[in-house]
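Listed next as structure tokens is one chain, alone, in the form predicted alone.
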Amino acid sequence: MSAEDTPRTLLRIEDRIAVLTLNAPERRNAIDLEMVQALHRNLDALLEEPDLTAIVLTGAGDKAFAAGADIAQLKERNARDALASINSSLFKRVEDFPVPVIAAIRGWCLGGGCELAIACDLRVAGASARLGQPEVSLGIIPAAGATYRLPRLIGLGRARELVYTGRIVDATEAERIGLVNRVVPDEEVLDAALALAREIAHNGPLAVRLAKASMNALARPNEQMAMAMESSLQAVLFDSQDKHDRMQAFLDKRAKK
């Protein structure tokens, strides 16, 4: 089976937990269109499990949780793209589902990568985890939740200076600052994160549901006004001739490597 043909997620269900894992290896599980549209299929099917109580979100391989958006696809993309908020209806999604949602995260977490695991309820890292969003470096600003997620997640001068900067952070300084909940040698991320999924599986499924609904309307009054702002900010960078230069010249790094 070729890469093209391997499908871009995998999704298995066992004692009422879901495994849901990025599925591009090969492209240290890039969240490209297709990924995102098969995340929103499994999300779907998801919904339709009533006896659900927990879902762990990872990425196939040692290399990565998830690097990023596809930088090929997102240089293409324009205003009309980024106000169509792609990868934020996505992680709203993520944010909104009616049960907790775990990231078992190892190697590389940046940019939409780092985004989705924000957007999930607790994040278990490896000890070879290294996240950050280093958008900027590439002419735009992380437009999928970042910018109100993550000064909820770590405080906002902490925020400030992961996004303005671009620094990728290790999983120590990751748990340190609460970027993550808590880190764990890499063999052990994904049995760490069911563990506690397990945990919260014990609990009365009801009150879970509802104490995830209360924690999340209290946290964030004005969420849809802060998704059109970082869509607003976003489209005016994606038409923008710096941000096709970087990512142009990051792509020919690539190439070149």
Ligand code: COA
Second form
Amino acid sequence: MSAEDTPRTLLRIEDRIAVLTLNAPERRNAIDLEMVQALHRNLDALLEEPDLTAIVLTGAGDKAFAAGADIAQLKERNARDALASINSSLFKRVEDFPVPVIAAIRGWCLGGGCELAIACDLRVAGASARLGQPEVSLGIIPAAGATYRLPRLIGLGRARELVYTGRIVDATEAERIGLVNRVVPDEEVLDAALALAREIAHNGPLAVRLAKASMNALARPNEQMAMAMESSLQAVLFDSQDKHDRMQAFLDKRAKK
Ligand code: COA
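Given the form predicted alone above, I would also like to look at the protein as it appears in the form predicted in complex with this ligand.
Let us now look at the entire complex, which starts with that chain.
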């Protein structure tokens, strides 16, 4: 048993399985810079666990896995920040992590939250899960992997529809289009994800790691290029007036509420 919590995350390891929890439920686990740094620290620590077989990634509280990148911080980010690929680099680390990562999703899973979930190997959703990429409504694109991971996962036609409309889908539709692997009652999400992790842990540890490495390598020959392209296009949008106005409108609406 080892533990390394941070102000933004909780980390537990039991029976060679880690449970990593995004822990800002009052802000719907929105991903701010502090959370990104915390997750990097947690992943650093998990790399030091040679016997680890899987990670279950979840959000604290019953309202959200993660409601996206922190919009107040996002509004202040400029082209240079976009090119630094802050969230993108973290999510790529999740995708490349040596053992399978399973997202256990309840409630909102939007924007950067959905991009984090699709960087995971597998997704278990509760009936309350709501997933989507609403970035265009804020004048930006989902530039932490959705433009290249989402088409791979659910097909180009469906990915185009979700990204262009910003529409949010419920758990049933998410399962139907392959955005999540399975749907269970909300109170069973963590247990179902852990059961999946245990099923994986039963197998040859090296075999599972190498199966992941092989599928990753074969599935994404042009990922470096796609990532650079996505960040460059986002850089243009991060400095646009439209993005500034739309994010300000979101923040003003919140302040009034
Ligand atoms: N960034 C920053 N803060 C966020 C956030 C985000 N992405 N999502 C939620 N929060 C904050 C809210 O501002 C609010 O803070 P406050 O209590 O200080 O006002 C708190 O979390 C609770 O959110 P609230 O909207 O009251 O909860 P809800 O359950 O009624 O609605 C959402 C949840 C997710 C539908 C709504 O918060 C929302 O639309 N969030 C933005 C989603 C989004 O566009 N994400 C993509 C970003 S790229």
